[in-house]
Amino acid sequence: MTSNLKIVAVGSGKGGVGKSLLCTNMAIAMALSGMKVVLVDTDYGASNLHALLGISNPKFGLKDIFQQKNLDPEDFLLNTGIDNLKFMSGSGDLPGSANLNEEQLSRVHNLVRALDADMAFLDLAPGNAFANMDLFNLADDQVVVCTPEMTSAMNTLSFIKTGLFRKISEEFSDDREIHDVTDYSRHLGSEEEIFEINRLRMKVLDKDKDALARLNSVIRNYRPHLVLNRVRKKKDLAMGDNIIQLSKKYLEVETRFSGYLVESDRVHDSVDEMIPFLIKDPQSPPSQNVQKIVGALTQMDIHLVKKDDAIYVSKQVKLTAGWGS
């Protein structure tokens, strides 16, 4: 197990948005740079990343890692035939696997944190249910994947809000008074259409004025990464703007706006065909995309080039910043 091991969680507030080709196209960018990667598929019981990948029938899946008691990540890892990643399957059709209970899950955690890789991508289920809420806030940098309409981004909102409110209930843990009113899953019933942040400290403080200051940090440091899709005019780029600043207005998070792709017929060609885009052509412009987008998240300039079918990289290291600035 490495000490150094960088989790990314690419996630969404509704399906169909691309998450999966990001998420893989991403881990692909970074192998190529040299770095050891895991790309790991948890939208258990719909599991269809490895077709991605070209995988037609992966060996394992999420169904082995419960049948067995001794873990070793290793024996879950399948090879993708691209240098330096390795693939972790979900459970496939595996009946009642998308229902996974407390000690299935923390399985899933300690496996994932165990890795023995520089970076892990996880693609996680679409929607906002605590569990896929829990994966994604495992990860040291969150990744959210909206498409320039208006419910995507509506979707992509409470996404962000749920994220948030799960991350400050888990924070909130050891107190029970103050985790129950942070936990805005109790208030459904409750006429605040909006659970917006300054409510949620006039509750808290109303309780422990000491709770105040471990809220705000929850708060402050709670910054996923935006990402659009099939962006095909440029007016589409106003769409991450709108929800970067209704983020900030009713939520008071900084979501960072870290790239976006567009619109493609190589994209669509690269499910059909089982052959990533990067892969195929890493100098289209999905390609680029990527490229940059991977580049806002680690701090590193990554340019790729094929040239007789073999794929060539150069790769600049930004000193002034850190992981995840």
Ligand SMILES: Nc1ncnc2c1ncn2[C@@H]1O[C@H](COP(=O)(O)OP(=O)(O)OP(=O)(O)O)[C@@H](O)[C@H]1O
Second form
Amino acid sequence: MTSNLKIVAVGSGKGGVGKSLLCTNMAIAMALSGMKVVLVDTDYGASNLHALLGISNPKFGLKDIFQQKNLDPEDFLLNTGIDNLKFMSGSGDLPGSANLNEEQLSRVHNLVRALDADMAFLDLAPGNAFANMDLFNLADDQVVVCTPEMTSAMNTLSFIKTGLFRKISEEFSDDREIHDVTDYSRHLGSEEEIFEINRLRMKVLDKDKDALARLNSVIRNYRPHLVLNRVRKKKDLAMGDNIIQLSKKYLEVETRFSGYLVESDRVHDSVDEMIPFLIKDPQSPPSQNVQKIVGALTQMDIHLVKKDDAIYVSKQVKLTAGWGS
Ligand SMILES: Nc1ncnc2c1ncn2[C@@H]1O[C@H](COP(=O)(O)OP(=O)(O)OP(=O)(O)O)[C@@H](O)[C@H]1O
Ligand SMILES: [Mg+2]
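Coords for the form predicted in complex with the named molecule, given the form predicted on its own:
Shown next: the complete complex, the earlier chain at its head.
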């Protein structure tokens, strides 16, 4: 097992904003650059990542993940036809499959953690249900996808907020008082629920300085990447700035703007054709956008070029910083 596994989760507050497309093409870019990558479909209620990869009927899916308990995680991994890229499908028409129980969720977490790979890309279901947020928070790099629309931006902020408070309540799992006031799942509507950072800090300060240091460290280390999709004009990028400013102001979260993806027929057509746009033309505008986004995540400059039906890669480590900084 490679202990250097880096987990990247791609989530969003609103559905249909381009998570699966971005996640698939990012995973492909990293695989083509020579990393051993696993793409994981965790949208169990509406799994369709296999279709984006051109796989009509995945041989292993949801049922196998939960029923075949003694299989090695490797056994679930499907070939994608792309060098270095394996795929773990969540497909399967099981009624209620969006509502996994705790045991099933913990099995998914364990499977992901045990992957023998350099990187795992998790394509999440939309929205801020806890099962989803827990996968988001499992990742080393957390990518939240948003479009320039106001509704998407509002849901993005609430997604970041839920993720942060989930992380805080987990950090304080040994401290009933703080855990309970930050745990949305209780949602008692009581005055004791605190979902504002300043009030929470006062409450924690009442306890002791160590607790305050712990709280500050969770907030400081919670630094999701923001990717804006379906960008049509330069003005659309302002929505990225707004989200970053608002998450800083109200949540004290340093969201990082990690790139954008243009609105493009090539992206749209890639779904119907079941061919990832990065494979079809690595130099098209959306493909170049993806290369920039993975560059922001990994601190590497990656350039892909297609010649005589083969894809060639050049990559260079940026000198300024390490992974995920
Ligand atoms: N940059 C883009 N240009 C054009 N169309 C796009 C772009 N991004 C997404 N789309 C369209 O949006 C659709 C939804 O994309 P995708 O399935 O990746 O979203 P999602 O966030 O994973 O959805 P869900 O929340 O249902 O999982 C695509 O099928 C495609 O038609
Ligand atoms: Mg999706």
